[in-house]
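The chain that follows stands alone, in the form predicted alone, written as structure tokens.
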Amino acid sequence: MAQHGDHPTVGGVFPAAFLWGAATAAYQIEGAVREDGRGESIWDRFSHTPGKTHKGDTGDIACDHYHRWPEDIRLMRELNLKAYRFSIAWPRILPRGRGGVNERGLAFYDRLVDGLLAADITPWVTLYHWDLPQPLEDAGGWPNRSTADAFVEYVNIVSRRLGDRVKNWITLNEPWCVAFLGYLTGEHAPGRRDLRAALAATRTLLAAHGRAVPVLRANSAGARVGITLNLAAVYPASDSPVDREAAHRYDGFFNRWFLDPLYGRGYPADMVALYGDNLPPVPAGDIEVAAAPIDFLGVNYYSPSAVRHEPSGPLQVGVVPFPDAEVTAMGWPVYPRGLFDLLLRLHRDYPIGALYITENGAAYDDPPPANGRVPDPRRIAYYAGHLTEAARAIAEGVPLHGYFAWSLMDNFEWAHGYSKRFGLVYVDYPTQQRTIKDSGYWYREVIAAGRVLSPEAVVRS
């Protein structure tokens, strides 16, 4: 493995105007699956499908946020959150994914916005988080050109009734999992496994954001639009020039073939050549399209990736363990100077004006309430490292303007069910109950004083 170096002590200021918040995603959190007009999403037929989901795992109550959620907010208070990222459900709006809007569901998302901003908790709204409406994925999905069209309605629709109190919109949220998790490997909804098709997918994702952005500015006056990627710093296992092409290689898959559409690069030319007839034509204009301007990129961001050439598969790409790195319980190795390098190489490779962390976060393996308390010391320790490389990252001059940890509370982890907490909130599932964690107790003292804090630095009431 080439060496990376070490990352520094704990600590960090951050500047005062420093968005601090916590992010969720509808079908995790909100349950009501059948209420108030809401149609079927692919989340709800691939969870329901035998052999999917964990033990068979479903967001059909999730943490019934749809009834729940002005304890929710109560608890955001609590927590001293500035921000709240959360994602409109599309089949609530739209339960056949175009046409035919359903008023009980735009007014579920009024009473969460009035709560909000109520709370002086300010609403960041992200518009896809991977619930695509059932009868779109029948008529073709994605990889349909024409579901581009349907969500430049949604949008429409969902601007036009929140756009006077939402100033701040992310159009898809991590477009390459909808890919290729959906498409390829088929891990996510709706369970397909075909290369050409997760081309195709990202094709129509990128123009789908690309016209949204456009509306949302006209329904939203002094919107100010992004999009959320899922990004890894990625390492090569070895210094030799094979490992080093790999992790070239690997950086386009993952990250290169969606930043560099959106900041007017077009497809990178090694990956295009790389898939070969796999890719499907570029429709004429779809790059001008992609390549709307922005006012910032969200980053998603978890764990490192190294990886090493391997002569079989597409790729050429093997991920290899991360040396020397703790894990987490989702098995991602623990590597918090990757979001350091990750951030600096954005800022350096790509004309962004602004960037935000809108995920960040780990699962562990929590115990249950005692006492009213919920010991999380792992989690901490992974907040404290990630926000230190974030504040070492600004003090560089890199654009960073805020940080939205995941997640906000225990929810329903897709694939893996209810088997991993993300929350700086415990949630019993059978009972509800929410529980601040000792780590949501240390991010609130960590908003309140600007700068990271120690791991012990925990306070709570």
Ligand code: FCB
The other form holds:
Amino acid sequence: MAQHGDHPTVGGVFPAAFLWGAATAAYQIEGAVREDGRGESIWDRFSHTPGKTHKGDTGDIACDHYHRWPEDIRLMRELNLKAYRFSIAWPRILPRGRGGVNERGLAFYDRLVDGLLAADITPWVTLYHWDLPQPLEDAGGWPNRSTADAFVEYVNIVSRRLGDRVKNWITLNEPWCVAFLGYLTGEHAPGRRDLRAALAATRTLLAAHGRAVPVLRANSAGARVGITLNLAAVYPASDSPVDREAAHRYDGFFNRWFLDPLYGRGYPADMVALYGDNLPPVPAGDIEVAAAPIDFLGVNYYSPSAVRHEPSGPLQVGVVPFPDAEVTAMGWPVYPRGLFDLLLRLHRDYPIGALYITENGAAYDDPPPANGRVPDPRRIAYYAGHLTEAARAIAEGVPLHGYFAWSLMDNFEWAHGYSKRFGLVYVDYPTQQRTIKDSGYWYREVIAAGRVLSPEAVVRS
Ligand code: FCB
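Right, the form predicted alone is done, so what does the form predicted in complex with the named molecule look like?
Below is the entire complex, every chain and molecule, led by the chain shown above.
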């Protein structure tokens, strides 16, 4: 395996037009799950099912962003953010999944978008960040092809309403997680465990994405449309041919399975062969639909994977501990170089016009605020390391145009509930009080300077 010890010194300059932002997702922050006509989502159902989330945590209240969004926009301004990536809750717009538009749900996002624009913050809208309306899951969920029809209807309604003001659209967040964590491992909603269902879900997701692209272009003049993938920076555990092949299969499972169809190559033949009968037949036209031209690819990167050959399981791949790496509170190894390797590989292997890092960040066990301060030096070091590698990738010619920190504020971290804090802003859940962490103040200065500052450069006001 490559040497993991040698990190370049922190630094790097970004182009003046580089877009600086932070990201969130509806179910993780909004709360207000029964308000203003919102319907039930698969995450409401899942988190209320005993044993599915840490301590039974749910998104019922979360960060109460549904009510506190004006304060949250003020925080974004204080952090100097130029862009904010958030998602729309499908069950607020269509409480039954299809048919019956809920005007109050649309009105909420209207207010939010207007508030952002008034604050000079560019909205980046994710249309699906995991909160499928429960009635659609009851009708078969993502493995069912008709969920793509429902998605296109939903996208049409949202983009007709917001498309005059929102110009940056992300169809789906991390379809790998939707399909494999939702329908294979069951760690995420809806919690099913069935490889065939997971593979069928990937098909529907890519079709839904591809069919939504022209709808967004039609409803939002000058729109820039993309998709966000969680891609693996994968390394073989040794130089042995079997471990290298294992790494290639893992790359097929995580990366090529989505990238190849999106960029017009269809599903990778090695993976099709490997999945065999578990793969439902490809409906005619699917390959063309998934390859609808997009304007950018969103990349979510958190940590690398080291893998080796293992005789068991359909993939015959085992994930091994990443050597010499610190880990975050999630247990995820910290390896900024993985971001550089991933960006260069994407640029080399696919005709990607523009790249954005749509999520990157780290959970640590932050202390509660004391005297208005939350010192989080490890998070600052994490951001500094990854931004340094992002700048290096740009210097190597990668068309990387922006970066969104995950996350604006601590929030409901899916199955981990509120036990993992990813925010630039600390949220005290009982009082809902927000406190900007040192990493937030550091990020603010980085945005102002347009370059990576040393971790000591925390200026608080
Ligand atoms: C990503 C999700 C995001 C958040 C981070 C930590 O997979 O897109 O919602 O949970 O992980």
